[in-house]
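The chain below stands alone and is given as structure tokens, in the form predicted alone.
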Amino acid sequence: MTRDTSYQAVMARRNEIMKSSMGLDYEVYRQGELAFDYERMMDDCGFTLEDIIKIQAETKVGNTPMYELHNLTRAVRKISAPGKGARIFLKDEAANASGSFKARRASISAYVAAQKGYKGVIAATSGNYGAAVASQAVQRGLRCIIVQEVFDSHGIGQPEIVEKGRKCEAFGAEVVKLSVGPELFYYLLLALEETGYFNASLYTPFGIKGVESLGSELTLQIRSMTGREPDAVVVTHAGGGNITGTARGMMAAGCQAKVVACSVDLSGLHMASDHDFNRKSFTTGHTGFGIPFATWPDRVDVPRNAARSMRYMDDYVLVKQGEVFYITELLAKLEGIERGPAGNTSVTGAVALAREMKQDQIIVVQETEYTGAGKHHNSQLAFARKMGIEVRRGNPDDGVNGKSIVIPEHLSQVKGCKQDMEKLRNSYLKNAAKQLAPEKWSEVDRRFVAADVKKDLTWLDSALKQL
């Protein structure tokens, strides 16, 4: 008899797929209505971190390097008050095999995957991750299928996207390119039910244990280079798995650095709608994700997300889009190399706290990207002229998501936008709330919902009042 592969019986068959796809049973780990045994989840991959470590240096990955951007610090030093500008430096991520951290993230999801005879992996990704599960899969002798949302309705690719999947292409895997719109978690599922392979999801378990060897290994490079801790590290953030996977790593390594989310603004544009979708220049480390993410996390295509930022992020910083532009162009003319913009929102961020921060204080960007193609700036800034949207020079602030990308001026209107934390802990309860009404949550439920947002029953009872 052959099984039922509409959208409704596929999405109602999701939690045995999921389970076969990965030998993870979720519900082991449930504890309330709205809590789960988190850390027992995090320690049942049997992974130490010098395990992860051996593991990511079998495929290239890890070990990548620290710079010290002098030139930038001095940039910045010369727009900042008397006594500020903190020395800025830069992890450079797009050493790993395939251009990103997302390395690390695929390469324990490869290895779980080879050590428990899967045949191939999957993950659904129109990002870097596509290609770091590509380029892992290859090494560890495993076949490769990536679903992305490529195209809007009218077949226009998203350059940044296309030059992902020719990433992936290039590592032998398998890519089903799709339009924007609900089909991509139906096509993954049906993609895992029929193959029998490991689902390779950027939010379970195995990825964010990956990138905990980021976290620890900028905390022992600063240390080594500077002779001190970093006083704040910021973090690009769209899904959480980046900010949830370093701050671990870096509280492993005693390190009690600050650490601050970074994102682009891009307040206006909806991720799921067709018109919007080819109107933003940044496809990951955006508002469309880092909000919705942040707010309610498990949102994603397992049962619950292994990545929780609102857990480990200090602050959250956002950024216009001219602004990143703007800051790729100068990474390249004063320091030599040339990143993608998306792992530059992160730099950006670091520029504008940099700015308020005294001389003495250290600054650490915590990733970069490998550029090229179609995700270079100016193949994304031809491209936004394409589809209609005005690039000019002038104020950022004055640039309207979907309608004009504004490219600073000058380095002195880079000053991003912090965001009100409190807010986004409301906005957590509230999506809490809908789930289940808070006169009903048990005490564990409780303990877990003041842990996922930072904060301690006492502040948790005030903010319910609120409500």
Given for the second form:
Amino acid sequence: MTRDTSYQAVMARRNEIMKSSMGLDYEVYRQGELAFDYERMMDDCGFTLEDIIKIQAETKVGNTPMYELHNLTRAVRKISAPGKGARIFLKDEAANASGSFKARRASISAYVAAQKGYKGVIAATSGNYGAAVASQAVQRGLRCIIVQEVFDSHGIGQPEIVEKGRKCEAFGAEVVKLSVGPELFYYLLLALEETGYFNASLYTPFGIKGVESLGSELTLQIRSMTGREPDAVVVTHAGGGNITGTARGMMAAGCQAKVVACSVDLSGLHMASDHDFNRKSFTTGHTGFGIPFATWPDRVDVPRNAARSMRYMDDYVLVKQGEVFYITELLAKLEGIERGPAGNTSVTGAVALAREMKQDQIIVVQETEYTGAGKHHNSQLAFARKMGIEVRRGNPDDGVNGKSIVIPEHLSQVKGCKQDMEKLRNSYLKNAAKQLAPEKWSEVDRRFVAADVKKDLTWLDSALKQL
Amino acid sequence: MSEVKAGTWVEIEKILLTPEQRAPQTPEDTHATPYLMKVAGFLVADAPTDSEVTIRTLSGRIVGGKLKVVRPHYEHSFGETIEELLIIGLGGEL
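Okay, that is the form predicted alone; can I get the form predicted in complex with the partner chain now?
Let's see the whole complex now, leading with the same chain.
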């Protein structure tokens, strides 16, 4: 029997395809119209933090170095008020098997897929996650298909994504390259249905559990290196898994540091637009994912998203494309390490925040990513110029996304921009209200919504009145 | 047109959805274009370029489409030098 492969027919089969591709029934966690038992879903994975660390050690994941960035800290102190300029530390996640923290996220999915007897894994991603899944799959004896959004209607590939596709192939994965559009998910479903492989989604409990080791590791490392607790941890934020997993791991290690999300500001560019696709110089860690996923996590390829960033986020800082490119270059020149620009988003956020913190305080950048041809700030800027985008030095605030990138002339111009957390929480409430009118929310729904934005019922009642 | 030998590493293209078949939420500019797939693999049987063929991919899957590129390779690079970056961090500006 030939199955109907039209968009509508495949999307209508999504629930059955998802269920058989993960062996996970999300229905059992449902508690209300909006609410589900998040913690039970996470616990049901059956892995303790110790299990995770052990599984990851088998496939070259974790135990990455932590460095104090002495020269960058000194430079920041020069431009800060007297007594200001926190010590900046960097966790070098590029040392994981596939060159980014995403190896943590892929490791447990690949382990589970092999345990459950799946022959292969599939993931839909244009990011470092593809390479991570491919690298983990090959170590577990699994076949691998990575589905990527790569090129616009002129056939022009974003250089960073092209490189990430190459890396997937280097690990023996099949890479399905697609043009711009939200139908990436449609093809993922088709491929899952055809192959019967495991859906190594970024947003399953396995994916998030894998990142918890990062949060606990960084806490222990800072304690051992400095004899004290970190004051703030900056996390590059897109889909929310990085912040969720890291914060949960920090909590497990008893760390009370502020969790600060950081994204590149790409406001004004549409994520599914064929025209805008190659006018973005960042393919992840940006607001095109960061804001929609924070303010409504359940927009992903699984029924309930295990990455729920607003539960863990204390602050959210946005940085400009030009600021990140400047800091990426500075990291090489001052600290002698070249790392990928998307991962350096949080270094940029840390510089902006460290300026306002006391000198005895500690701020941690919790990830880096590998760099290379295509996935390099020079590649991105050269490509931007080819696409007609103006690249110049000046005040980064003068940059207009899709038209110009302005690289700071001086470190003092790296300031970032703090987001209004109340506004973000209100956006979440508006999105929840679109699912079900607030007057119809049950008590369990109300408690779930409040917890999902890290607030209590008193806050919820007052916020709903003003909505 | 010359035949490409079976077993050659090639790239095929296939239109997965025509503009009218695309997802309704697709923005206007994207909606006007077909949803296109490119996959590389080993050619299953001798065939000329631009013909409908099947390939065996690295995952072992058989996928069909139009034969477009013979021995596809990567050309992405570090790009032309951006002089604006070179002087960053040399000392003067800090």
